[in-house]
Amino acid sequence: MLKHDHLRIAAYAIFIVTVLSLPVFFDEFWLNRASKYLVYGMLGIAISLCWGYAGILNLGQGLFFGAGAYMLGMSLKLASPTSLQQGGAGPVPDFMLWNAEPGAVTDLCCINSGSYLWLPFQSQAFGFIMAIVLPVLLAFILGSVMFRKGVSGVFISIITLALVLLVRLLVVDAQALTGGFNGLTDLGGLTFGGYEFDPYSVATYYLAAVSLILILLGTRLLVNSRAGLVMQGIRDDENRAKYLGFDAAAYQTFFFCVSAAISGFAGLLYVVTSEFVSPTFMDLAFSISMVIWAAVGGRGSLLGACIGAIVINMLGATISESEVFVESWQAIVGLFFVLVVLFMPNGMAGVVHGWCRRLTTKSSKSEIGGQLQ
């Protein structure tokens, strides 16, 4: 095994041990914060997989994150005490009652024209599964159309950007069905096997931490697999890959769907840790932020993009809470991004890879010199 492979394994091991050991040092408040940062780390991995390895720059990744969040959020909304105590035969979200026509039946089946869509979400298992299935389904439909039609480059970015804005507009306009601008608040807790995950508990932190680690290792195996190598070949020269007989559109659609599944899962975990769902998850600024996190960490490195997402969010939160920088923290974060792009075009991971390459080269020369002597 090459030395840089040893260094990569060491980097992954250090990251995993660090993530798993945080509950020893942090209290419940900071563990909740750390859980959210780990969720952002999953989004960094999703962007790196899609952009860095598949060459697909998706500027609407928030669509998949928001879809996953809303699917589980609908189940948790129906599990909240306010939904269960509305006086009907079953749970009914409070905002549906506020928006109901005078004299309307206060039942989930028919309180408004679309409320029956909420009926399956009385099962948390359904909401949990749909939080992954819906983003994948959206990605499959969108990816199949785009890649079969030969859409590439900046046009993919424009299409995904327009789509996320369109869906956000629909969600906000459907006030009686989605909660509109307010989103979904006052949610119940995620229950699994009779255990309810408290957002501030160590169990919830480990739910996010173990999920992140499994996603990181799973995507690492994927990019090293035959499919991953073919995808990287398509990214570098699509026409040559097609000439060799590979179905480029199928590979691109598959990686697009995997990235969407990770984002949807991140969305449902964010709901568990933050206890709300908001249409801001599908804001253009949020989707652009995900791309920036991956660029700072290194889009060509899964671990780098993950750490970049975590570091940028920790940096932003820390600076924004400082009395000195409360008015200028966004400018500081923006300046940090500009400096990284100018002086580290491959992100922080590129700098670390450069150091490792020089270290292994120097070590190899020393070994050869020793053997010659």
Second form
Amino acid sequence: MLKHDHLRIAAYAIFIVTVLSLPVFFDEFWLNRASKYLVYGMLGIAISLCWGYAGILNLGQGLFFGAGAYMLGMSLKLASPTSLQQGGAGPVPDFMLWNAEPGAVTDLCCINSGSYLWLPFQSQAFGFIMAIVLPVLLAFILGSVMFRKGVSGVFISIITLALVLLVRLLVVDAQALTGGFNGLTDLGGLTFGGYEFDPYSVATYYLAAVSLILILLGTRLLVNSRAGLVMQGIRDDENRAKYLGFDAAAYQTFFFCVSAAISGFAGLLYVVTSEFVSPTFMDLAFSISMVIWAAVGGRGSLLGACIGAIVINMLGATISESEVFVESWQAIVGLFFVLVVLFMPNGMAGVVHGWCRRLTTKSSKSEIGGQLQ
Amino acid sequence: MLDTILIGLSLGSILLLVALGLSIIYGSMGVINMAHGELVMIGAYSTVLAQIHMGLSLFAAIPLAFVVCFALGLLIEKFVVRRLYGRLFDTLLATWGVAILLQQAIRLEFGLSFFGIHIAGLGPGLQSVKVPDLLSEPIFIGEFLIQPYRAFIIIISILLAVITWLLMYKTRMGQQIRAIMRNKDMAAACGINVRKVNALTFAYGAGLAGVAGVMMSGFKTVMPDMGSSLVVDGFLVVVVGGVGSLVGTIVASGLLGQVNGIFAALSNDIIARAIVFGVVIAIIIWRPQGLLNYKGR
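Switch from the form predicted on its own, shown above, to the form predicted in complex with its partner chain and output its structure.
Following is the full complex, with the preceding chain placed first.
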């Protein structure tokens, strides 16, 4: 007897086993790439949680991703050999020296106005924690203002979209403090309890893989919990949920914050695997790409959105290596995306769900038939 | 001071041209057209192509771009938007896909670049358009220097806003559009061909975007991704002004254009844009329905 839940558990199990067993088949160069795809998978989960389950389409998810990336990136920048050997008492990022006024003290406290903000980032633990705390804080402030004020639907998308562009401009403009357009390059490695995570190592891959699996299972439990069910109720009919006495704004803010935390953590991991931070993380196109991954995979399915993000990026990277497709890959994504929205509103996961439902109903029918005979 | 205001006005009128189309499309059809910026881009490329291949001036490109984008709008409506009425988020996503497609079509010279065929004026490079002499000589009125091109943009925008107003409030078609805005089902029950009216509304909005593209091509470099930031600005104007309100759209584009112009003069372009975004966020949170919302929805 096949049940829908069993199929779902099987899908999760297959996914988890596949992710965990990749190091057996691939060398460290490919594992590094794979860990980036896993990071994108986390973003797919964050979007699905926020959009599919909470009904909040955030077009500025890159804000949280970027915030996480910059927070850890600042710590790792200070840990890089070049920053450590600038002749000052402590580490100083190289771009600060290039931007410094002549005669400025080569020290993080006062090399330019605002550089003291970098001081606590000498501790990697601080950068690590802030990479999650800052996105959550941003989401909490933004979410509580928006949801309390009754801003809803597409207006939330417009606000988040404007916000990510605003922050991107500010980051680019504060060249002396953030590296401007160049972002943060030449980063040191993340060290944890004396162990340094080399981006091209099995350990770093497992860091990403285990994180992804924990996030996937955690969010799965969350959406099945009472809070998750209430949230889906609010998504389907906000007024009805309010009349039943639920504080819709509080639930929405909470889910918005969880999604931000996942994105911030993804940003952090992306920095560990790719060794740079760039303001392009906060480009509108990147934020919308995340939504595309989740929509193609299936916004209403955490696993679907996650796999969607991984597969699209994997295909994109592979295809854009062959010369003919470098240029047309974007067009293919665009066309594919239009077709998915038009004909598969629930994405790939929706199609698979449909098959499974047919499979399960058929088997239960034959069972009934068997009993009758 | 006067020149700062004039710069703000011309920025505002470009915004207005972009936002007018978005506003009537969103207002009457409930469709968020993320490909609107790409229609502006197509308008700009029509000017480039008309200049290179047909020797047409910028003035002649205005009706041409309108017709090209009108036709393209009809196609987009027929193949994509029509299937998505009532699914607001999906229109946003699908038209974003259309936007990517249009951008790549220009970049790949409609796919001909794969066969080694190149059309002058298309491709990933930057293009520029020659402004007619009539519009490039600065005019002095007293001691004020006026850039005739900026004045031209403002005049064309006002003209188009007036035409749009006349269409919306003085014609049978406009009456039908407003009826659909109020209540689509009731309008359909009263014998209005909602599909046809919607298709024409969408195409008209697309045509306006094309004209905006002609205006843009005169003072900015023309490139395949010039549209993506425009659609964002256009949307902010629409939302700030209040959905479906023509007056609101005009007020909001004037306001945001001035804020941008003044702060660009005081500090730099980046900070000015950042302040515009900040103002927009504050206004949406303060009045989620926009400054002047369309009553009765």
